[in-house]
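Next up: a single chain in structure tokens, the form predicted on its own.
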Amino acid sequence: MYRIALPNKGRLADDSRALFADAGLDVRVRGDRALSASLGELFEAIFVRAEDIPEFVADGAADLGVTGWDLVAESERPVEPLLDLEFGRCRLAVAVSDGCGIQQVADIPAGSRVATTFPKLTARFFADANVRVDIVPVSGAAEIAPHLGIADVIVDLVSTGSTLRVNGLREVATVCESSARLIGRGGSPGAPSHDDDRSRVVRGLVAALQSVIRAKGQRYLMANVPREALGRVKQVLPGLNGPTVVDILNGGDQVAVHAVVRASDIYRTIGDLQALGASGMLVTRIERLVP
């Protein structure tokens, strides 16, 4: 068995179990409480804080993680990035109060205090930009710092903004951007060990969890059109490769076309077709998408 540590709470911990059950690894636990599961023929889950999956990782306790790159990259532990999950993303930022003049890293000035949850990142964030501060260590909720005069700057994950904007406070600046990843010990290719056996079962769930990955987004998009029409068509619907054409048994001058397109593109692209003279359109979700 290969043992995978996951999240044991909060959004990184809800996606990451829907990207594996899409992937066919359905998280089977025991119970609401327990602290490991079944995850397919191959793999045990473990549940541990996300914070703590990189020492898991990097010291041989779990095969594979799976956390956000934030966190990987303030443990300072060899951990290898084997795949971008592509959620959970969000950007460690360095943001100032409103009423400051402060508009650049190089505004700050020297001695100043920064409040945060990454020390290690910060750190050496400043020290890059040959800025010299005083980095505050703090558990959670950065934004109120600047308020309780515990520092003057925080350094702290932000989505989409509007925390920081509540709290009469502006960015300046990006440490790092971050998502999701799912991550195997490092000093080896793409796999926890140089096992032939492991790699391949390593590999093996990389392109499947990619392949689900890759199919998010995407739609799968069936239609009759005029034969005559074909190079038009191919306009509208490029596809991965160029879209699939199908005679159809007694279709006379009517083929099917296959063709994979960006469900943003779906509206668009339906009445583009309708223009053409298509019919008989059927558009379907893709679980998997492998090249």
Ligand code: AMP
Given for the second form:
Amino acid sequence: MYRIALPNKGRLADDSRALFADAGLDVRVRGDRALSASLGELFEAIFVRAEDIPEFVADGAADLGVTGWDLVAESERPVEPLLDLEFGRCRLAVAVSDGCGIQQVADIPAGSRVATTFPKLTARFFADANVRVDIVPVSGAAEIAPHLGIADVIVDLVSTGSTLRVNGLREVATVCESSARLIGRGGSPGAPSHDDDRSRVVRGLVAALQSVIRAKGQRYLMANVPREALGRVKQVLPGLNGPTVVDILNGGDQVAVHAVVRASDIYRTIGDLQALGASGMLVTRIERLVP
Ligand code: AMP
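And the form predicted together with the named molecule, for comparison with the form predicted on its own?
Below, the chain from earlier opens the complete complex, with every other chain and molecule after it.
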């Protein structure tokens, strides 16, 4: 059994479970507050705080983990990112009060107080920028610190930016970008090594998760098109290996084409196909995509 540490609550918890379920690893929890669950024959999940996951993976309490890259970087633990899971996207940003004249990090006066839940990343960032500041570690809600007079500057996670705006704060720099990652212990657990079984299992899991992530941005499109328009249809529908062309029983001069199309291109593609005389179009989601 390989143990995977998953976030027990917060933004990353639901998306992690949904991703594993889509990859065929349904999280079978025994009750709402269970601390562990079966994930099929090879894996079991343990549910812990997202900020503790780098430590659990680094010291071997879990073989693999899912957590935010921001938390991995702040932990300074020797873990290895195996896959960007593409949810929980945010950036760790430097923000100041809207009304102040600071436009960039170099404008921040020496000796300013910086409130943050990421003291190590913040200290490293200001040291690299050659700006001497006093770090004020807080355990949450850094955005309130300027109002309380605890700090002049904050370093906090930003997703849409609405929390900053509501609190009269303005972003002036990005410390790092983050999203959820699958992590393993340092030393390339995904690469061939003396522990071959383990490597094979890790690579299989990465491939399964990757197939789900890849499929999310794609749609399967089917359409009937006039045979004589096939040349132009192929230009509209490049697909993975070019579209599949299928004869239709009693279809006359019509053939069916199937192709994988980027979700963001579907709107335009349907319009282009209609202009070429296509009909009977069908667009479906793809569960997994293995090229
Ligand atoms: P927003 O208003 O969308 O910019 O979100 C900012 C608030 O959500 C801050 O309090 C952040 O600490 C928190 N936040 C945003 N994105 C994430 C994330 N990916 N992981 C954890 N907390 C986040």
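In this text, all values refer to a predicted model and were calculated from it rather than measured experimentally. Residue numbers count along the first chain shown, from 1. Note that the rigid core is defined as the largest set of C-alphas that superpose within 1.5 Å between two forms.
- Core-superposed comparison between these two forms: the Cα of residue 280 travels 2 Å or more.
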